[in-house]
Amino acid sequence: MKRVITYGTFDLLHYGHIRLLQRARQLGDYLVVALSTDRFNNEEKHKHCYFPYEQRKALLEAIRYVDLVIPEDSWEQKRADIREYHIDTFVMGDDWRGKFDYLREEGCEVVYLPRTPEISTSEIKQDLHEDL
């Protein structure tokens, strides 16, 4: 069975993520995503998200591309996840190109895949904040 990993906070789920998790999916035969907690999104990444972790991780669970998801809490716990969960495939969006390729030591293909260029989270709240 060939193991994929992917990261995220998943706040405000829109097409852009259920592409990337659908391509993520096609990498391998089970899908781990490791959702950011809410502390990590506070203190380290300064997001606030709409949605608490348990809401964004029912979310993410209620999608058929997803297998199992798992709490982020901190950046350097990916070399831990590899091995806990026996990981063959990384996988981010290509904003984070190159970032990540420590983790080919852990014997794991990285995959950055192209993002969704008309989407992102980002765009949707500024968006809504200028609506209002």
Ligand code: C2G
Given for the second form:
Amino acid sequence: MKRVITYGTFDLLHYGHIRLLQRARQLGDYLVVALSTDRFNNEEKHKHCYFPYEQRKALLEAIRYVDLVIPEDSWEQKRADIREYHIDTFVMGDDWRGKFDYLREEGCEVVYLPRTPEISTSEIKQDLHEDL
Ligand code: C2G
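Since the one above is the form predicted alone, can you give the form predicted together with this ligand too?
Now the full complex is given, and it begins with the chain already shown.
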């Protein structure tokens, strides 16, 4: 069984996220999603989510491509996650290209997938604000 992991905030879930998860799952047989906690988002990623962690987690768990959701609470946990979950492939959108190549030292394949260009959570928020 080939095990894949990816990380993110996944707020205001949209088809760009879904396409990323679908392609990540296609790289293996089992997909773990490390979901940024509210604390990690607020204090370290400086992202203020519309949906709290438990709701973002429930949304991800409803997606057919996702097998397990775990919390992401620090930038440094990736090495431990790869060991603990026996991960073969680490996947991120290519806005992160190069940032996680060090994980190859853990014997893990690192794959950056093209982002879906025309959508983002911040654009959704901005468009909705402009429509008010
Ligand atoms: N994504 C995408 N296309 C979009 C928007 C997002 O492919 N239009 C991808 C991102 O590249 C990322 C994933 O969807 O791989 C989740 O996106 P975010 O929730 O914005 O995640 P991010 O804040 O980049 O968190 O430790 C890593 C961080 O937690 C990554």
